[in-house]
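Here we start with a single chain on its own, the form predicted alone, put down as structure tokens.
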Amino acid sequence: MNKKKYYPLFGLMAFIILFQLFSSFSGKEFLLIQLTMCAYYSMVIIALCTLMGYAGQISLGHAAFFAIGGYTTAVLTTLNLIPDKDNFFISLFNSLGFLSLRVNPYGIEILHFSPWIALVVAVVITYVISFIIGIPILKLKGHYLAMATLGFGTIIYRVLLGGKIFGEADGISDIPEFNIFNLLKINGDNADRIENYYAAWFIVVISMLLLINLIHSRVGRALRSLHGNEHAANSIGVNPARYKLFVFTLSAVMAAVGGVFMTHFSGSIGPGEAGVLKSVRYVAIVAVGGMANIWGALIMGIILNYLSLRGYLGSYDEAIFGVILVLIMLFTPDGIFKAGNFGSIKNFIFSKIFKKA
């Protein structure tokens, strides 16, 4: 077995714990804030990476999965169940523990599902959506492809936007904690920031995991052969639509987990989570990274995700991520992280500057 592809592992431990350790000896705390909040979009940003590297399928729609994500989780844990509670399918999910009752902030007692099941069901949801959508959108290619995830993108983003019961341009609020068998409570509170912030990268570590042992799998290999080359891969007993399909709803069910806790942590979620441009600053960090560099893109979630949160990049900030896109796709489509593309830049800007006339 080939130990090599588990070191960066233990370097992004050693990161998470060096980041801490200097957070709260320099008094600066409050920086773990937006290093949690990276942690949870890193995740719809490396499941990305895995779909458009290994399985070539572009998708400008998986804001929507970590909308979906969230939404589900903050309508469940949301959603006041008291009037309702004689009701016969209520009483058996109270007797069952699938109900939780809290006190929300004004007083009134609420009586919601619990944020696991809101878990277990926002995966459900996701899994099935993408599996329904995945079937005919995956027989597309190239633009087609972008455009018909686009579109499925935009058709959440409305349903977000308009449903009264996602409180549509307002989200919801007051979304409650997600409390982890009485020892870790996922909330926003500072006082808790440190175990959420060891929370947020636990879950991203165990994520890389699986993926790193996804891609030096049989099955990873087989998305490789897609990517190069779909007609040769099946010619030699490999099915693309399967493993595509395979690939497009892990995907999704990764980003849907994201943005189950990272809805928890902030305690509230609106319509934009599921913009377009949320979408396009995604693809746009994966292209940076690398398209097929899971460690790459991850990287370049972290860096440019925590610059955006921390308001370094203004008002420009959307359009800076479409700068960077168009920049990628123009000079170097593999991504930065590509062994010679830093020659290949540089030696690109010297030749146009110091050009002999």
Given for the second form:
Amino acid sequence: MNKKKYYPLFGLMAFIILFQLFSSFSGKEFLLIQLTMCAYYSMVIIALCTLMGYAGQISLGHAAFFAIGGYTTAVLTTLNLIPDKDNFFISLFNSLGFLSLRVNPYGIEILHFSPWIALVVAVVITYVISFIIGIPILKLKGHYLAMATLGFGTIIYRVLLGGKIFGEADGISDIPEFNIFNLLKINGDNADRIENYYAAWFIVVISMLLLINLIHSRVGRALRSLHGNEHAANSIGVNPARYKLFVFTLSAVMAAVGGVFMTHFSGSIGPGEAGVLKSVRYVAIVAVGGMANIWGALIMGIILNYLSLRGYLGSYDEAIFGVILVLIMLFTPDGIFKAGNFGSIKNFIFSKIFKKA
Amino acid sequence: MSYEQLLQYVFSGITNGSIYAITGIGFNIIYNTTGIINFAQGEFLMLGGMTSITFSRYFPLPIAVALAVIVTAIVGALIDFLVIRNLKKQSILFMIIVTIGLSILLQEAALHIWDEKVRSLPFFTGDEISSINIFGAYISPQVLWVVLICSIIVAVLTVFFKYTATGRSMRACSSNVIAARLCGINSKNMITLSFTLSAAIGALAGAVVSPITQTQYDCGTSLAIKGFAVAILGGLGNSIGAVAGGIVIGLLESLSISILPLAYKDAVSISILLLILFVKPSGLFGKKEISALKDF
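Same protein, different form: I have the form predicted alone, so give me the form predicted together with the partner chain.
Everything in the complex follows now, all chains and molecules, and the chain you saw is the first one.
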């Protein structure tokens, strides 16, 4: 069996650990916060990479799935059920352990759904939405597909922006922590940031493992054949509609899981997470990483999101993503990790050195 | 709903509809030549609006608008010269990504050249409170300007694409680039021309709608989505269809306000877009035989 495909995974884990050690020893643990956020955004990026790079289906609405996940958990864990405490369903939920009670900083008791339930509901909702929207949308191709997914993303954005329950333009804040068996708390506390950092990257590593296996499996080959030529794939027994729907729902759910944990980590969420520019940013990162290159997408996702979250890009934040998109498409449409690129750079440097020598 | 109220809704629907139609037409020109959708079309409108507002400080209005159209047309030509022409992979996926990148770039450039303030051109005739009474409902004279310019553009374009040699060569490039080249058409120049033309029309549209919708650096995206919805509804490439589609969407949108909250206005029109894409991607007026040959 070929184990080579898992080697980069060890590289990733080594990087995660080294970065943590480096930041702890140099007393810059605050750097981990942005890297934790990067991890959650990476979920969307690797999910989108599978959909776009391997199956060849563009989605300009992937931020919407991230936001659906985030908002589902935000609504469920901040909705106060105390007034309806005696309702039959609520008391049933309570006795089943679906609810949890907390006291907010103002001393008011809040009875809300537990984050576990919220996670499950978020996954189910995202799955159902992506399934329902996926059936008609994935029949479309090219710019029709791009526009339809963009339209879907815009609708979600508008609904989040206009909905009372979603906090309108302010979004939802004061979201409780996600307590995992009392071992680990997904929250924004400074004391817990190393645990949070590892938790986030654990989720990413598991997802990468799943996706690598998927890509190298029969399903993965079927997906790539769809990208190449749908009719040819169909003629050798690959059902395009089924496989496209499968990868679409899978990547939507992965994005939503990222959204759920990100929301608990940052403690708040706003409608901007579903915005068109966010979706475009994810597409840009996948394109830079080289479409059908899940590692390239992940690496560029970490670098670009990190720079952007640290604020190094300043007021040119969006502009840089635009420039990247145009330059990559112009000069190396297969991404900057294309095999030939580093070779030619190396040759270029060597030729300079030898000329001087 | 009283008769006057209904009429008022209808007029506001027509107002929005003609704005969307004039945006949708710009998509059609590039689609007619290249078969691609230019996701930066909305930014041409924004640029047209912004530059004409700046020029209107120094020049009388007609000259300012004309200068804005020229400047934006040059930007359109440059986009093709610098980017589209040099693309290594001309597949639809890459075209979509590159035009999205351009749209972000133009937006951010506008943000840095101007600022994030909302501006608008002065009304072409009268001012914001002047209105014309038609059958008991009120309508701003600027709407008549939009409708007038929209109809002139549609008429000129229809004649241009149907009866002139250049227009026909442009359409030939869309159906089959290689065949068009074999007939001696310089397809690259035709694409440059189509970008120039659609930028110019976008700028004119952006200037004429500016007093009503107002112009801001990021106003392009939402206009472009509506414009695209309208272009799809009327059948891509069909300018008269775009106008009809624009009025249909405008009317549905303004009638939806009487039922749903205003915040969902955009969601309504985009839902219509999705519905059309799912049910009849060739558009309301697309022919079955033609759409059977196309890949949606």
